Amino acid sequence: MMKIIFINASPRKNCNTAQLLQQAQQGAQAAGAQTEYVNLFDLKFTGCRSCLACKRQGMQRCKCYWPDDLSPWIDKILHAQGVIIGTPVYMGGPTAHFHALYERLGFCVLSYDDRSSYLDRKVNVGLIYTMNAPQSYYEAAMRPAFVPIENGLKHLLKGEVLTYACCDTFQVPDYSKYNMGIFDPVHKAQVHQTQFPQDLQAAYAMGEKLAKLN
């Protein structure tokens, strides 16, 4: 049976990123996939420590040996047929937890002999980005910065990489309680009411599509 791992790289367990991931999970399940879901912020881990255990001669490849909460999830990803990761955009890029996962996942499959991937199978990837920025700003200023990560995942995991950007998000229920003057609360509420349901549908479709990829 198709297995897909869902990873929330947001510190918030019930907000925009999580809701989109949960819709993607429902789409995958509807297509017949077996799924698992984890909140990265529930785990205790760091980025790659360059211990080089995964590069030692005689050691099993495609395995992170560092003894923390993330290593078992790396095993699950590398033995699944797909993974969908959701991350908000902070300071123009994915969260620090996302980057730590990317480092750990990528490094243990990267060959230092010829820069190829040790992986002898493929893991298809879905990436869901959520952000305050409008779609036009994402396309012009942010999108180019995300391409190297996507290309890296495509090279290392050998599968397809699907992406979706949920833009102009509604962050807080009452903007008047925060110093967030650059945002128009009326506009944010309107976008959330009209666009976010479409974003949820797109996330569902991503999960469904990933579950059907070979």
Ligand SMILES: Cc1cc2nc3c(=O)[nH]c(=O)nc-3n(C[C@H](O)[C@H](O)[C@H](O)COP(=O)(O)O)c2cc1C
Contents of the next structure:
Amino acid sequence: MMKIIFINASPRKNCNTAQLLQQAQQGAQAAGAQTEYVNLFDLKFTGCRSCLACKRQGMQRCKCYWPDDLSPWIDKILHAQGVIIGTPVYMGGPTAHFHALYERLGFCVLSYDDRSSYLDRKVNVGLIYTMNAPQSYYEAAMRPAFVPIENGLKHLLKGEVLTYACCDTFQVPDYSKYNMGIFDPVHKAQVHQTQFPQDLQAAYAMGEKLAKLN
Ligand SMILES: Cc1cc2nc3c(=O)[nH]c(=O)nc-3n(C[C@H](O)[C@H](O)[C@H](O)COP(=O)(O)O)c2cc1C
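Can I get the form predicted in complex with the named molecule as well, since the one above is the form predicted on its own?
Full complex below, order starting with the chain above.
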């Protein structure tokens, strides 16, 4: 059976990124996939510790050996047909938790003999980014920061990489309580009411689409 793993790389479990991921999960389920969802911030883990067990002769490949909460999820991803990861943009890139996952997942399938992927099957990937920046800024200035990660995942997991950017997000429900003078709360509320429902639909469609890829 088609299995898709959903990973929330935002510390907030019910905000923009999580809501989009939950829609994607519903889309995948509607298309018949079996799904599992995890909040990365509930797991105790770090980035790659360079133990190099995954490169040791005689060791099984495509496995992260570091004994912490993330390794079982790396196993699940590498045995699934797809993974959808949602991350907010923090300081111009994905969150540190996203990046730690990327290091661990990517490195344990990377061959140091010829830079190919050890993986003998494909795992399709969906990436959902959320950010304060408007779409035009994302396209011009931010997308380039994500392209190497997208290309890395395409090469190492051998599947398709679908991306969706949800821009100009509603960061807090009441802007008047914060020092956030660079944002226009009226504009933010408007985007939340008009654009965000479309973002949710797009996320649902991504889940459906990923579940239909082989
Ligand atoms: C530490 C931190 C750094 C951020 N850096 C950026 C940034 O560089 N660019 C941007 O557009 N938004 C940035 N944001 C805003 C978040 O990306 C945005 O509010 C996102 O939608 C939050 O996702 P969430 O609601 O799922 O937590 C930042 C937020 C935080 C907390």
